[in-house]
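The data below hold one chain only, encoded as C-alpha cells and taken in the form predicted alone.
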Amino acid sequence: MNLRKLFRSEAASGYLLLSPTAIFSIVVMAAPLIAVVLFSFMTAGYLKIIWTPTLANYVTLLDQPIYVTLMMRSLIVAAVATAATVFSALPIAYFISFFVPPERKSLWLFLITIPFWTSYLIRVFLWKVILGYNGVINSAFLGLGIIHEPMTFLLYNANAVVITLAHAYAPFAILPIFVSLEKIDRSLLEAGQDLGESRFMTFIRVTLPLAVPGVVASVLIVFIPTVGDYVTPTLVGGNNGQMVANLIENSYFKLGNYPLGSAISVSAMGIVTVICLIFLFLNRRFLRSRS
C-alpha cells in the first residue's frame, strides 16, 4: 500500500518525468569519464589495450619531468589568463552597470557577444595574423619606425597564448560580473560616499565585496576550460606553447598509448579539481570574514 502511494506520489511523477533526461546525461557524459578512469589504469600493449589493472601510468607521469612541466605550465598559463581576463573585464562590467543608460546596456551585451558569431578557430586564426612574424603589430611599428626588424617574442610562445585566451574568454568574464554588480542595491553606494568614503573606497569596500560572486564565477568559468585548452597552444604557442591538452593529444593519436592519455586526462581533471575546491574554500573563508 505504501509503495502504491509512493509511485503515485509527486515526487515518483517527477523522476518519472527527470528519468530520460537522467539517463541520457549519464550516458553521454559519465559513461565516457568512466571508460577514460578505467583506461588509465590498464596497460598499453601492441596494437592492443591489456586489461590488467595497475598504476604504471600514474608512476610514469611523477617519473618523466615532461609530464610535470606541461602540467605546471598549463596551470600557470591558464591562472595568467584568467587573471588577465578577469581584471580587464571587471572595469567594462562595472562601465556597462554603473555608467550605461538603462535602456542602452543591452545594446552593450550585445556587442560584447559579437566575437560568438565567429568561430573560435577563426578567432584564433586571427590572433595569429596579428602577432605574426609580418603581422599587423610588426607592421605598425616598422611603419612608424619604432622597430627596424620584426619582433619574434610575440608568437609562438606563452604569452601568445595567454593573449589569445584573454580575448576568446573575455565575454564568459564579463557577464558573470555585470549580473552581480546589477544585483547591487545603489543605496548601499550613496551611504558609503555620505560618510565621506570616496569613490574608489566605496568601490573597494562595498562594490567589490558584493561582486565576488560573479568575480568567482568568472574565476572558474574561465580557469577550468583554458587549462584544458588544446586549439589556442597547437595554432600560436609553438614549442614553447604548448599545454597539457596537446601532450593528450600526441599519447592518444600519435603514440597510441591511449592508457596513458587517460591517466593524464585524469590528473589533470584531479588537479584542476582539487585547485577549484581549494580557491572556493578561501573564498568561503573571505566572505565569512567580511559579514
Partner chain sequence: MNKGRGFRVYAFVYLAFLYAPIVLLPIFAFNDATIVSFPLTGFTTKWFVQMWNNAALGDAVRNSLIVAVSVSILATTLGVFAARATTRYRFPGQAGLLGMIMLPLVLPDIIIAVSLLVTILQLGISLTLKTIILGHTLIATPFTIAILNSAFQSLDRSLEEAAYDLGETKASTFRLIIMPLVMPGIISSLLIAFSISLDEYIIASFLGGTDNTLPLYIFSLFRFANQVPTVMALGTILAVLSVVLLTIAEYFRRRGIARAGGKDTGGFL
The other form holds:
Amino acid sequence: MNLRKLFRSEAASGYLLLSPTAIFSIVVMAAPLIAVVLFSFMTAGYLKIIWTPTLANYVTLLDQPIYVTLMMRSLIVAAVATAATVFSALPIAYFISFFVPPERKSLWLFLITIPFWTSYLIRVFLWKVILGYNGVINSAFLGLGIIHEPMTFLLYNANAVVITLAHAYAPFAILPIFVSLEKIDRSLLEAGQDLGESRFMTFIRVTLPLAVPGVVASVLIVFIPTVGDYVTPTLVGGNNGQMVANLIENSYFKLGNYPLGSAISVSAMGIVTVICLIFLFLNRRFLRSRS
Amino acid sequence: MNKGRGFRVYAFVYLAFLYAPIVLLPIFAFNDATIVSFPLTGFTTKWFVQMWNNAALGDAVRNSLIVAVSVSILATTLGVFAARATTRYRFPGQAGLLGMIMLPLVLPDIIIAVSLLVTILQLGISLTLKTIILGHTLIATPFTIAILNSAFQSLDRSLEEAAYDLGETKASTFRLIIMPLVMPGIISSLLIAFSISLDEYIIASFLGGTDNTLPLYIFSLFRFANQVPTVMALGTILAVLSVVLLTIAEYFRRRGIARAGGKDTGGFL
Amino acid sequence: MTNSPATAAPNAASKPIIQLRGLQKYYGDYHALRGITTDIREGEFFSLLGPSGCGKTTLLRCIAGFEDWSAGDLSIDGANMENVPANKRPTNMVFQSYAIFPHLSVAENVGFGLRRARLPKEELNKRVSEALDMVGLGGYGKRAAHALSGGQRQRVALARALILKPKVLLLDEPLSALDKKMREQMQSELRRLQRQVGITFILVTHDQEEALIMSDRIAVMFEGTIEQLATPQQLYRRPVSRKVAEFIGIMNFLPATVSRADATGIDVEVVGLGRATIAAEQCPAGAKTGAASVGFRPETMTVLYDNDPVPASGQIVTGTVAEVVYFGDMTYYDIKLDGVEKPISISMRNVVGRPVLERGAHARVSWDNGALVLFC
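Next up, the form predicted together with its partner chain. The previous block was the form predicted alone.
Below, the chain from earlier opens the complete complex, with every other chain and molecule after it.
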C-alpha cells in the first residue's frame, strides 16, 4: 500500500478528523487529571509544593473523622438523591413513551428540558426561597392555618439537598429511561398479554427488564455528578448538608493545601468509580441470573 | 379513555414540581418587598431599574458573553470534527477515544475545575477569562457532539458520493452539501454550548482569577439579603432569554431533521 | 424477435469502453472480488446480476471510483483508472437511494454537475430543461426536491447524471425502491433512454427478471467472480452451471448417466425420461461419460390431455399430478414422473378447450431432446 492510499484510507481519515477534539481532551482533561493524581502524593509547603512522594495526605483523610464523615454523607446524599430522582422519573418516562401520542412526544420532552436550561444557581436559590423559614411552603401553610409555627426541617439539611438535586437532574434521569422504553418493540408487549399475562405482569416480566439499560444509565449519570455537586450543598445544605465538593473547595482556597485537596478529589473519584463498577457488576449478574 | 389516567395526573404534578421555582421568579421580581416571601406586597419594576443601573453587573454580563460566545464557537468546532469523524469513518480505538472525549458528561465539574487549576498554576499561566473558556469548552463539547452526531447521522452518505461523482472536490462537497444540511444542527449546538457556559459556576469560580462572570456575580449577591429581589429580576430576564434560545435551537434541530428527510425521535441529549 | 436484445446486439463488434483485468478487492480478510476480467462494450446495456454479497455493487463502486481495488487493472476508454478519483472519471452514477440533494430545487439538482463548467445562465437553463424533458419531467425545475415521489426522484437522478454526458452511466439497484407498477414503467423507460443517448449503461441488480428484460448482456456474479457472461437468451437457454440455472428462472433437474460423449453430442440415460440425445452446444465442454444431471425449463414440456395427439418429435412419459397452481393465464403443475421421487414443475398456457388437471390425476407428459441441458 503506498503512502497516498494510506493517507486516503478510512482509518487515517478518521484519526485525522478526530485528532483536534481528542488532543484538546487529552491536554485539557486527561493530563490535568493525571496531574491531580501526582499532586495528591506531594506535600504542601509554605507557598510551594514539596516534591517528595508521600502517602501522608491519604493518611490524613483516613485519620481525621471530618473527611470520612463528609465523604460518607456525600455518598449517602447522592445515593438518596439519585434514588429519588430516578424513581420519580420512571413514571414520567413511561407516561411519555406509552401514553403520549407520537407527534406530542417532542413537546413533552421539550417541556421537561426547559427548566433545566434556566440558570442552575437561581433555580437552587429559589428552592431556598420555597423551603426557607419564611419561605413559600411555610408562609402558605401558616396562612392556611395548617401549622402554627414555621417548619425548620425543610431547609439547611440533607433533605433540602436531595429535593434540589432531584429537581436539577430530572432531565438526565428521564431521557435515558425514555430512550430505552422507546426502543421496546410494542408487539412484544402484545405478545406478553396474548400469552396470558396480565397488564401488570407484562410490565414486570417484559417492559421492566428491557428498560433496565436506561435505568442503569440514568442512575450513573445522576449519581456521579451529584456526589461532586458544589452549588446545591453550599446554598441549601447548611452546616450539616456540606458535601465533598465543599471540602475540596475549602482545602484549595481556604487552607491553600493543594496536595490535600487533590487527595480528596482523587479519593472521591476513586470511590465513585468503584461504586459504579460494583453497581454495573451487580446489575450484569442480576440480568444474567434472569435469562 | 381510562388508560394511563394515573400517569397523566402524575405527569402534571411532576411538571408542577419542575416549574415551581421558575414560576416564582417573575412573581418576586415584580413584588414590592426586599424580603422574598409570601404574602406579596405590591407591584413594582424598581428591581429591574436597579439591576439596569448596576455597573458591576454590566461587567459580569460582558465577561460572560465573551466567554460564552468563545466557548460556543470552540466547542461546536471541536464537536463538528468529532461528530464527522465518528459518523463517517470506522477505525480502531474509536469508541475509546470518543469515550474519553465524552467523559466530562459524568465527571463532577469540581474535579475538572480542580485539575485544570492545579495544572494551569503549575505551568505559570495566570487565571483569566481565557482559562474559563478552556474549562467551559471541555464540558460543553460532549453536548455539542451529542447534538451534531444526530445531525451528521441523518446525512445520507450517498449524497456526498453523488456530489463527488458529479465533479466536486471533497472540500467543495463539504461546503455545498454537508454544511447546508447540518447547519441547523450547528446552530443548535452553538446555542446549547452558549447556554452551558453562561450558566456554569464552579469552573468559573476556580479558573476565573479576579474576573467575574455572571454566575459568580449572582452567587456573590446571595450574601446580601437586600440584593435578592435584583437577582430575581435578573433571573427572570435570563429565564426568558434561555427559553427563547432553546426554542430557536429546537426549531433548527427539527428543521434539520426534516430537511435531511429523517423522522423526529426526541429532544436534546 | 428482431427487437430482442440478443439478436439486435448492435455493439457486438464495437470497441470496449471498460476493461477489467484481474480485478481483486479485499476488505480485511474478506475477498469481495476474486479476479474479474472482462470487457464492457461501448453503447451496450450491461447488467451485473447476483445475490446480495456477490460483489456486484463493489465492482460498480470500483468503476465509479468510490472503492480502491487491491490488485488488477481497470481502464475506462483506454485510460488506466488507478488513482483517478471519482470526480475525474467519465462515469456518473444513479444511486440506490437516488441521493437527491434535499436542500436544492429540482433544477439545481439537475444542474449541480455543471457548476464547474461556469456556463452562461441561459445556456445552463437550456441544458437543465433539456435534461428534464428527456426524463419526462419538463416543467418540474422549480419544485423542491423533497416534495417528489419515488419515481420522480429516480428521474431527477437520471437527468442529473446524464446532463454531464458521461461515457458510462452506472446504476446501483435503481428500481429496488419503487413499487411493482412503477418499476415496470421505469424498466422500459430506462431501456428507451439508453438507446436514445447511446452510451453504456451498467446496471447492478439482484432481480433476474429485470436484468433479462433490460440488458444486452448480463454478467451473473457469485462470491466475487463472474460465473457467466452472456446475452439474456443464452443465459436463459444455456446456463453454464446449476448455480446460474437456479438463479435465473426455474429449472428442473433429473439425475442422468452419460453413455457416449463426442464432438457431435452425447447420449444419456435420464431417470424418469429414458434415453435422450443432447446436442454438443447444450453440453459443457469436455463432457465425459458417467454420472451427470440434465436440466430443462418448465415451459419446454407439455402436459397432454386425452384427446391431444402425440407430437411428431416428442417422447412421452407418464406421471401423477402432485400439485396444481392456477394463475389465470397459466397453470403450474408439480408432476411426479413414474419412478422419480422429486416432482418436476411444468407450466402450461391456458387456452380455450384445455381443461386444468386436478391433483392426483394421471398425466401424460411429452418432452423434446432440444430442451435438455446437460450439467456435469
